[in-house]
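First, one chain by itself in structure tokens, the form predicted on its own.
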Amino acid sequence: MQYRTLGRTGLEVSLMSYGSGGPSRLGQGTGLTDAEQEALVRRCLDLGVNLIDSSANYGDSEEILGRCLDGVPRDAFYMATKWSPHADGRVKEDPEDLVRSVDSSLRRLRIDVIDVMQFHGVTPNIYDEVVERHHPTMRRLQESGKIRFVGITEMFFQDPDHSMLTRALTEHPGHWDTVMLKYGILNQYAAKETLPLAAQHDVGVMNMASVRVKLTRPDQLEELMREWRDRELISADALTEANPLDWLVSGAVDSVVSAGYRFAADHPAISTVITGTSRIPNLETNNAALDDPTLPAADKRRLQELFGDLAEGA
């Protein structure tokens, strides 16, 4: 396992981190037993994963993690979790809701301090109100010792050009020790402004969902490429209609998914790439892909030429 510094936090985090959200949510969506969930979490640790991400909104994920990590030395892992500052399309009014959520997360996770506490899924239209109403409370929690570092995460499919994070890193870079965003082969837009700003201000970047959906489902990938050709976003002869990204599979790059993980880590501003699989074989394969977090220079350049101005959800 390789390790990188999570920005100004100074935490040395595993290049592959584990996320308890997404479709699986630690196997809540795939029917894993308690024993299987514990085996999954312990395999993460065996592989060298030391950063685990969760949220109060991920079903029972925090509680499951608390159970699975019970007895594991606290210095063996860093815990990141989140609180949603909005509900029903509006920013929550009571700052004490954040305090209650942090206290609940601490109990469910069975820990004394949260390493990275994040505002969850902030969209551009509510950013100002979230900062004004709730950021002081986050600082108070930090001063009390309940949390160590403060982060913010985006709602990618509502903000595919990362305008909220770009603004956050331009106007309030001192507020944010970490940001969580989506960056990958089919979503490179963050490399234009957001990732350079994060690097400039020494803000740690957690890369989420970098290969989720399209890269793992050939039929959906082919459909997306047809759509982009029809919209003249890529040239008609840029890629084959069937298996359009199989040209990436060569040598040590044994699959399109492997290429996706390598590309997701092959940017100097990225601190860690989150995987959320509930299957141990997939976990091990994803980890192996990041043993060498690079692509051949020519392949990386071609991907940037093809998709550098595009975003999957835009």
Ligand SMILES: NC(=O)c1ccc[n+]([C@@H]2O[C@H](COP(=O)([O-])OP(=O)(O)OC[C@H]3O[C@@H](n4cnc5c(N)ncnc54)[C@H](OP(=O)(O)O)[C@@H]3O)[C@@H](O)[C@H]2O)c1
Given for the second form:
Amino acid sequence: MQYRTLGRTGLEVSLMSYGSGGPSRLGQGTGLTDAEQEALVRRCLDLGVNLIDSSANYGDSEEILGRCLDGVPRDAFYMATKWSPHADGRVKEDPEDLVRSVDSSLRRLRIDVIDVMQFHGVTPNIYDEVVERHHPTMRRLQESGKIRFVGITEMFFQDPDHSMLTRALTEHPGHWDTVMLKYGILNQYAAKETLPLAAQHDVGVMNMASVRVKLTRPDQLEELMREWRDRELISADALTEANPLDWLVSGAVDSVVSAGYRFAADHPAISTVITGTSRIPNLETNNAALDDPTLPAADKRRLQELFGDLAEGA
Ligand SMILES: NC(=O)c1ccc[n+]([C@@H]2O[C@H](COP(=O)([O-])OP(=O)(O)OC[C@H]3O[C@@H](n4cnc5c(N)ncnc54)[C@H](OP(=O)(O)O)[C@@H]3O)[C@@H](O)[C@H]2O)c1
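Now that the form predicted on its own has been shown, please provide the structure of the form predicted together with the named molecule.
Now the complete complex, all chains and molecules, led by this one.
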């Protein structure tokens, strides 16, 4: 496992981190038993994963993690979790809601301190209100010792060009120790402005959902490429109709998904790539991909030429 520094937090985090959200939600979405969930989390730790991401909003993920990590030395992992500052499209009014959420997360996770506490899924239209109303409470929680660092995460499909994070890093870089965004083969926008800003201000970047779901589902990938061809965003003869990205599979790159994880890590501003798999074989494959997190230079260049100005959902 490779380790990178999570920006100004100074935490040395595993390049592959584990996410208990996404479609699989630590097996809540794929029907894992308690024992299988425990085996998955233990395999993460065995592989050297030391950063785990959760949220009060991921079903029972925090409780499951609390159970699976019971007895694991606290210095073996860093825990990142989140609180959603909005409900029904409006910013929550009561700052104590965040305090109560942190207390509940600590209880469910069976820990004394959250390493990275994040505002979950902030859209550009509510950013100012979230900062004004709720950021001071994050500082209070830091002073009380319940959380160590403060982060913010985006709502990718509502903000594919990362305008919320670009503003956050331009207007309030001191507020954010970490940001969580989506950067991958089919979502390269962040490389234009957001990732350079994060590097400039020494803000740690957690890369989320980098292969979900088009790279893991060939039918959906083909459909997206068809759509981009029809909209003349890529040229008609740029890629084959079937298995359009299979040219990436060669040598050490054993699948399109592996190529996706390698690309996701191959930027100097990225501190960690979160994988949200619920299957140990997939976890091991993803780990192998991130053990050598680069693509051949010509393939990377071709991906940048093909998709550098595009994003899913844009
Ligand atoms: N706004 C936010 O704050 C936000 C939004 C999204 C995500 N996140 C965080 O980021 C984490 C990562 O996102 P994600 O869960 O979407 O991650 P991801 O790893 O990009 O995608 C997970 C999906 O890919 C599949 N998959 C993973 N490895 C595979 C492989 N080798 N072969 C085939 N399929 C594979 C998984 O299915 P299997 O289970 O079958 O492997 C699952 O359906 C989340 O868990 C969450 O912690 C945060």
